[in-house]
Structures are given as C-alpha cells and as structure tokens.
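Presented as structure tokens, the chain that follows is alone, the form predicted on its own.
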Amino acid sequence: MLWGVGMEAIKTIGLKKNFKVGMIEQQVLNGIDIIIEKGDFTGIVGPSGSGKTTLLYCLSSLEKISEGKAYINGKNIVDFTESEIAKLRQSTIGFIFQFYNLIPNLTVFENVLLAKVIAGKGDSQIEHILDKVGMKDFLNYYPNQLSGGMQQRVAIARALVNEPEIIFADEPTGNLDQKIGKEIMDLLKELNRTEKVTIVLVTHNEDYLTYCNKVFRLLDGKIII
C-alpha cells in the first residue's frame, strides 16, 4: 500500500479492553482515542498497571479489543479474520520485545531468516539488514555467544527483515544497562529517520521520551495527555 502525505498509520476510537478474572470483569483500557501518523516515533508511558502494554498489544492485534475501533492503514483490524491478522503481522508490522525471544539453537542468520520463511519470502536482504543493525560480522554466532545488547540488535533485524511499515516495541531496553539501552534507542531513532518506519514504543524510562515526537500518557486505562 502506498502512503499519502500525513496519512494515519494507526487510529483508535473509543478503544476498550476488559479481562475476565473468574467471575469478575476488569476494565484495563477505557475509551482510548489516539492518532499516530506515518513516520511518527510515538512513546506510550505510564505507571505499572496503567494499561500501556495492553494498549500496545491491542494496537498490534496481539490482543482483541473489547469495544471500539482500531485502524491500521485505514482498515479496522477489529473486523479482520485470523488469516488477515496473520498477513498483517507478516507484511505490515514488526515486533520488538523486552525479552529477545531468539531461538537458541539457530544462528543469528537463521533467526532472522526464520521470520522471512514464516512470511513465505526468500533469504534476500538478511545480510543487508544485519549490517544496518551492526551485526553483519556475527552471522554464524548463536544467541548464547552474544551480549544482551547484541541479541536485541538481532531481534530488531528480525523485526525489520520483512520491511514493515510499523514497529511495535515493548520495553525493548528493559533488560539492558543504561549505556546499551541508549545505543538501542539511538538505533531505533536512526531506523525511524532513514527507513521512515513508524515506531510505537512502550517504556517506563522518561529519558527516552526525547526520542519521540509524540507521547501518550496513560493512567488507570485512560489517556491523560
């Protein structure tokens, strides 16, 4: 899909999310209205339990919303079938998590290749992507031979390899020290700038908001800013 100038990458209207615990239904998100434009580097922040990770998962289709609408590229993902959601994850969006989730018995190259295989694509561009994240010289290394920061770089390459338009990052520096965390944030910002990838970042670190051109603050399941 070709993007237009100023086109909305993500939009929600009255988004609500409830979880049922036993006989009790708990509301985690209560009427979220947001707009994220193409190319935004958006931060979602809030105290523990505010709903920020749940919001990220709803925006990215990892969680089904309870009420309201959530649009990606102008299409309401609430109405998507399972096959349409799978295609969305393979072609339009990428994920970076706090835990790198690399497969231990696969090399760096093979971990990134797996994302392409799942999407039904060939092995082209893998070395190019690994070069972008500074990991080209470690193609044949296994995850246990890499530092935490290096593993996260591989996870970022895996998220990028199918050329997504949007990357959802859930506390991507949560397991890293301050210095390496800043390097990962610098890398994400550079990819946002050069590749025009829209990034939606959940973080508890207020210092990282300087990387964002848009910030949503959550408290008790509602946007407060």
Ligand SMILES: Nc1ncnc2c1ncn2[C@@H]1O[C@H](COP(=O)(O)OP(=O)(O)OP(=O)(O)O)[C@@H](O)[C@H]1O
The other form holds:
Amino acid sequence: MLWGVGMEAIKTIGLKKNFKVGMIEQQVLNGIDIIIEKGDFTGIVGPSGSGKTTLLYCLSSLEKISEGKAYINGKNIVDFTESEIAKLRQSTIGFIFQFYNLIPNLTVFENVLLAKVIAGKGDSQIEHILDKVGMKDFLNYYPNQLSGGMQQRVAIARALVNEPEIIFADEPTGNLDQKIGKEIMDLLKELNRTEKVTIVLVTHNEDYLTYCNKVFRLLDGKIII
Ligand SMILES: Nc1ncnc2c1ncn2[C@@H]1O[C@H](COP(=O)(O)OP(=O)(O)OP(=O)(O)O)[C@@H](O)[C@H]1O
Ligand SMILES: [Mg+2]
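Let me have the form predicted in complex with the ligand next, following on from the form predicted on its own.
Below is the whole assembly, all chains and molecules, this chain first.
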C-alpha cells in the first residue's frame, strides 16, 4: 500500500521528546513507533509519568517533537508551519482534557462557540452538538453551575464542534464517578461508531480497554506492546 493514500490517521517513527529543566535534560519519549488507523478506538495506558500526556500533546502539536516523525493523515507535522499547526488544531483534531478546561466566565454556548470562532466559523450547529452530548437545556449555564460530568460533556461538544477526524482524550473520565465515566465512554464510542471519528484515549481504567480495538502500553517513554 502506498503511504499517504492508506488508512492511517496517525503514524509515528522514532518519536522522541526531551524536556530540559535547568541543566538537566530528561528524555520522556524514547522512540515511539505507532500506527493508528482511521476509525480506530485506541487506548494508551501506562504508569504515572510514563509519558502518556506528553505523547498526546506531541501528536496534537501542543508540544514540539524533539526527534523523529509524526504523520497525521499522511503529513509529517514536524515540518508544519505555525499556520498549518493552527489549521490542524482547529479542523482536524479535537482535544478533551482531564480537567475539562472550560472558560469560567463564558456560558456553555459561548465556550463551544469560541472554538468555532477561533476556526473562523459561525455559530451554526452549536445547539445541535450540545443536544448530541445531552446539554441542550444548559446553554446559558456557566461551568461552575454544572457537575463534573456535565462540564466534560460540554468539553466534548467543544472538541466536536469543528468536526474533527481525530479526538485525543486525556483521562476524560479521571475525575468522574464510575456511572458518569461510563456515560462519557459510551458517548465517545457512539461518535466512533456513527461518525467514524478516530479516538485516542489515555486511561488508567483497564475496564475501559474493552471499548478499544487497539491498545498501546507505555513504560518509561517506550511502547512495550
Ligand atoms: N513541560 C514539562 N517540562 C518538564 N518535564 C515535563 C513536562 N511535561 C512533562 N514532563 C515530564 O515528563 C514525564 C512524563 O509526564 P507525562 O505527563 O507525559 O506523564 P503521564 O504518563 O501522562 O502521567 P500521569 O498518568 O500522571 O498523567 C514526567 O517525568 C514529567 O515530569
Ligand atoms: Mg497524564
């Protein structure tokens, strides 16, 4: 199969990430080689500090890659200009954080709208997306008036609003109780199934690996399986 016309959403070759703190350089990712196909629901697990968040940040270009290659839809993001990176983040990928990261002084509607405005788009579809995540009745609420599960639903709506092909989710259920956590997982699975969104999920919960068709285990910045 010709590379670039295949089904890979993500492919990394020898991806490395170092952080320099003062005089000390720490190698956090030690040569990651992974392939994630379009439509995969991929789980990334590993102990605290093994580099899971760093890997998601590198793949979504929230962090600069130190060495190696990372292809998104066949294009090496290491070579991207600032404007190509901005376009990638606005239209190809969506990111869901463990602590939701909603803007406290914006309403539910405005939080989702902001993501569209940044991408240079209007306010269509916002109510529809909030309906899809079960939050249509809360358009004028502020984040602090919502439960954690509800805030995460809004954060998912924000990640979805520009119709990304890939969603990175960094422990999206880490702060939620089991029942709400499962609801969020079911919502991600539904998006994966019906809209064919590629999901890359970091989780500490081994039970959730049943949602995944592919699992990578990280240890000390390396994939062990
Ligand atoms: N911006 C940074 N500057 C310096 N070191 C960093 C930075 N971000 C992460 N690190 C280091 O990289 C290592 C991996 O961190 P990372 O957050 O990727 O781990 P993780 O697997 O997501 O852990 P957790 O399960 O606790 O979230 C840690 O040793 C951390 O201290
Ligand atoms: Mg982490």
